[in-house]
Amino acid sequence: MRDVVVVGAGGMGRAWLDTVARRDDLRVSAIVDVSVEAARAAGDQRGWDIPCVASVDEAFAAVGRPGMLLNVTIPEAHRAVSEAALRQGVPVLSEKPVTPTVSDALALAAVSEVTGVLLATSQSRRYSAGIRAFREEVAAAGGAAQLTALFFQNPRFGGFRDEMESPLLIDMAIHTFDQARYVLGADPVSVYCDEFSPPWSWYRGGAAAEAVFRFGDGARFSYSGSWCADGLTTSWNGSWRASAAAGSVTWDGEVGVSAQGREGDPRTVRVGDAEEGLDAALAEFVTALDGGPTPSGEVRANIWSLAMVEAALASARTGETVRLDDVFAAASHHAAEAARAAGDHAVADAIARWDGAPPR
């Protein structure tokens, strides 16, 4: 039995706390938020009688060290909550991005080597039986060239995301770019990207794009969305093609995978079953803490679809190709500038020595 710390009491908190629930190797110890009456309400829907307090340190106080803390914040408390587990030596499963900047991100990919404490990034979409199906099936057509993902839907969230100056690029993005890094099985160049609203959004910042990423084999993944498409709407994972040499591979974002190679008709894609969502990331987590094979998410290997949007931001902004050597080597001088100023030596001289994205 794992004890688990929860830090996050809202939505997403609440969905991770049912989740750890179904585990029955796991159990959650502590539950954290700023607002500690919502920790306890969300404890108490449970039947649950556990500590809810404030801090991560007023936790360990409770309950000693865990087995694992999941990091549910806000993104600009990810990097605080994160590195406070790691350097008291537990591991930390975190909620997308593992920080909002690709220098913060730097910072605690150092502090998890220095502390040899294991900190990877839930990018749940990559766990559906249907990305699998379709990145099976794009492999056995010899690897795409040409990768484009559709994303078009209409949320009225309301709130921050509403006055959010890059809304569809910085909160909802780095999941279709994370996905087209599993699709492809590499890591992006370059981008060039066009940020822009419809005269119709109801978004004060841009709720639209188009991008092309470069990757390292030449592929190229386009990338279209919209959170302001009223009809017609896209599943939340998109819509797929991919072109290879062999032939040609969809997915519908569900279960419809099809493909069809040079000759004979269209075919219908068998997808089957396994654990998908935040079931399959948190399983994945507790595998690599038993011994098993590092997760997908690690932060040294996830920090490239946190700086696919990084750049495509710049590009965005200076109507510029954006290579990614240079969004990782300006990071990379930021960050460890600012862990020397703080007095952080051991940090600041891993993220030099990598000198640019750390090395997997």
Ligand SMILES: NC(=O)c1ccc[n+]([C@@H]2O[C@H](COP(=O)([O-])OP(=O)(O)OC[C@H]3O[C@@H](n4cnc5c(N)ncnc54)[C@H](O)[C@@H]3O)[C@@H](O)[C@H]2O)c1
Contents of the next structure:
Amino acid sequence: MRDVVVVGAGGMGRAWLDTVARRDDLRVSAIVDVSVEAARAAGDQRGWDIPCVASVDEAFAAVGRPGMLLNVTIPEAHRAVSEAALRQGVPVLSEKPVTPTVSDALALAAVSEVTGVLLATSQSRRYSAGIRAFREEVAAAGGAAQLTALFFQNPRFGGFRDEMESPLLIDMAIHTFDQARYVLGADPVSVYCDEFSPPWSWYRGGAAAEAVFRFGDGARFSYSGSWCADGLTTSWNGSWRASAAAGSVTWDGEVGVSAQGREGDPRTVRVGDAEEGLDAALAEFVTALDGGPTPSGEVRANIWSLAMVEAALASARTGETVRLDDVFAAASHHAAEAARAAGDHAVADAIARWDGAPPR
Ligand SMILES: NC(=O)c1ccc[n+]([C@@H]2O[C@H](COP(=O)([O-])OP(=O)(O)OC[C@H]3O[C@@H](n4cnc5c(N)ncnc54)[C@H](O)[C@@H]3O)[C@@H](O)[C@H]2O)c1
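Would you mind generating the form predicted together with this ligand now that we have the form predicted alone?
All chains and molecules follow, beginning with the one already shown.
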């Protein structure tokens, strides 16, 4: 039985509490939230008599060091919460984005390396039977040279997303970008991105974007997205098409995967059963703690999905194609300087040694 401290008792935090409760080898030993009332309410709703406190330190003081910590706070709190746990030797599975910036993510990756403690991000949309079948079919067709995702949705959230800068690119596109990395099994080199809003948009920031990424193996990934598209909406996973040497493969974002080669009729690809979403992300993380393979969202890999967002934003701002290497170089410089200024030389040295993206 492994103890889990869950930090953040908002909508997603409560979903994680139930995800942990579905496993018989894990138990939630404490809930942390700056709003202790929110933590207490989440515990009470589940009939759990466990400490509900305001900080990671208080939780560890009350129940001892747990086997792992789930960071389900708001993005701005991710770095401080994850760092507090890593520094005390507690492995962290964090909600996306691992941090709001690549610079902060590099700093956390360095803390993970210096302490030797695992940090991974849960990108729940890379775990579904549909995307798995799509990815396998694309690989069987020789790998995609062109991959396209359409994401057209029309949520009326109200609240912070209506007011923030770049709501689509910052809050949502990281999922689709991460899915592209998963499908292609490669990392991007550069991006050109045009961000805008149609006249009828109900968001203050850019609610639509067109982006083209070039990947290291020469593949192109193009993304067309909008968060103010009424009618004929796509799945929240988007609608996908891959063009490969041996034919084409499509995925409707749910369980509809189709393929067709140069000859023959289109065929429906069998989509198997698979553990999905949060359950799958948690299973992968626990397996790693038990000595299994490194999770696919381990910070040094996941940082590339965050860098895709940062590079797309930089391209939208400048109107230029942006190289991921340049994003990592600038972030690396900033993160190393900040660590050095804070007197954290081990972290600063690790970041300076990488001189860009952390090696895997
Ligand atoms: N994977 C997905 O599909 C998905 C969906 C929704 C949200 N998320 C992510 O989950 C995270 C949480 O989102 P949410 O919708 O639950 O937000 P939320 O605002 O409903 O809840 C966040 C909670 O964190 C608490 N909190 C803030 N700072 C804290 C700190 N320093 N220490 C402890 N608690 C703190 C807040 O009081 C709040 O209760 C975000 O990173 C978000 O991007 C992921």
